[in-house]
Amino acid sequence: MSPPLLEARRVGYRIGDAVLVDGVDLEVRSGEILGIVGPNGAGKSTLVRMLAGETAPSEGQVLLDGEPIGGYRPHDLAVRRALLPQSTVLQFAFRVLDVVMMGRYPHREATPADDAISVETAMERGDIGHLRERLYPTLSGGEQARVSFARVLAQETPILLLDEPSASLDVRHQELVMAVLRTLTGSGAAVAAVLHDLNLAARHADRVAVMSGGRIVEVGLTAEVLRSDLLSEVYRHPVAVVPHPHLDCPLVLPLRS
């Protein structure tokens, strides 16, 4: 097995007396989708920001290519990993084309032709080509999410960190996003995604990390981790996990209390 591209070693994050992340070990590996799941307030978003180098851990360290991530210059980080935050706020009325082009900023050596190809490919993958001249604030929430996703794709990094990439998308575009991520991992990319939809994680993640109370309760192969006993305990709600009737993956069913 090749070494992880990105690794958290006993990372923690505290604000005053509040412990948001506590002693987390996690690997993000080439060629796989890692799903990060757990209830609200489990520390998932904070962990992703630390993995991206956006937030410095209070303890422990994050390694990128085996080196402490805090030692990287911003430009060097931008060409190695891309971060899709939970929400993107744009104060100006940029065109969709301009927003996606922002993902090309780290590639200063690229030619205009290279940039154009990368942007067109990213917009096609995000299904937003027909929106290219629209102003970002005029789009629906789901359309804005796809534009932000396309911007991350245009960055063309080997590591993608995504915080709820499917949250505001319809079923078709949820599957489209996950299919694009699968295509990228097939070419060697490493993907870590916070997913609230457990069935989306069940269908598409190679491994799943379950978080609760700032800690990782369990991490491993998706079919082995997504169990009714574990999920019922973590989410504090009865959950059944059964074989999917059409796909080779688990099907997660919340039950009535």
Contents of the next structure:
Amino acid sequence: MSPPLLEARRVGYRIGDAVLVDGVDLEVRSGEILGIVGPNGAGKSTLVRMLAGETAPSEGQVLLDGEPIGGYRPHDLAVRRALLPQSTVLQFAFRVLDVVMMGRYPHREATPADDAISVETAMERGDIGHLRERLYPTLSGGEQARVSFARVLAQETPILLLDEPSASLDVRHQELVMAVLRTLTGSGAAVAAVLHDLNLAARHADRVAVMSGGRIVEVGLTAEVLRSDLLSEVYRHPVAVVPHPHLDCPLVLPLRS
Ligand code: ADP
Ligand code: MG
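Moving from the form predicted on its own to the form predicted in complex with adenosine-5'-diphosphate (ADP):
Next comes the full complex, and the chain you just saw is listed first.
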């Protein structure tokens, strides 16, 4: 098994009396897609920001390549990991092409030709080439999400942290995003993605971490973790899990309460 590129050790985050994340141990390894699931308010976004080094933990530490992430200079961090936040608030009237180009910012030593290839590849992978001259604020929510995804791809980092990358995407683009992530892990990237849609996790994640109340209640192989008993308890709603009729993965079916 490859060593973790990113590791949370007893990581916690509190604001005043509120405990948002509590004692989390988690590894993100080269070649895997780790799905992070759990109900609203479980602490998933807070954890992902700490894994990215955007937010310093109140307790414990995050290690990147074995070194405390807080010790990296911003540029060294930006070439190692990319973060797709849950919501990107970008009001300025940038063109799509320029937004994706922002992902190239950390690659100071790259030539303009390198940058152009990266940006074109990222736009193709996000299926946004036809939108390149459009102004970002005029795009639909799903189109904006794909532009933000392409910006993260253009950063070309070995670690990708994505907070609900597929939340506003149609079925085809949800599958497209996950297929792109699989291509990247095939080349050794490590991916951790908060996935709102349990079936997206079921179909595409190698491992799943289930968060609830700031803690990881279970982490392991997708088919072992996505169980009716665990999901029904964590989501406080009856959920059935059956074998997928067409694919080699579980199928998660929320029932009526
Ligand atoms: P998730 O991404 O799993 O939905 P978040 O990490 O965004 O959850 O938030 C975890 C919990 O922390 C939520 O219940 C949220 O309301 C709470 N929270 C976020 N910011 C603050 C804050 N400044 N003070 C108190 N609670 C907060
Ligand atoms: Mg969130």
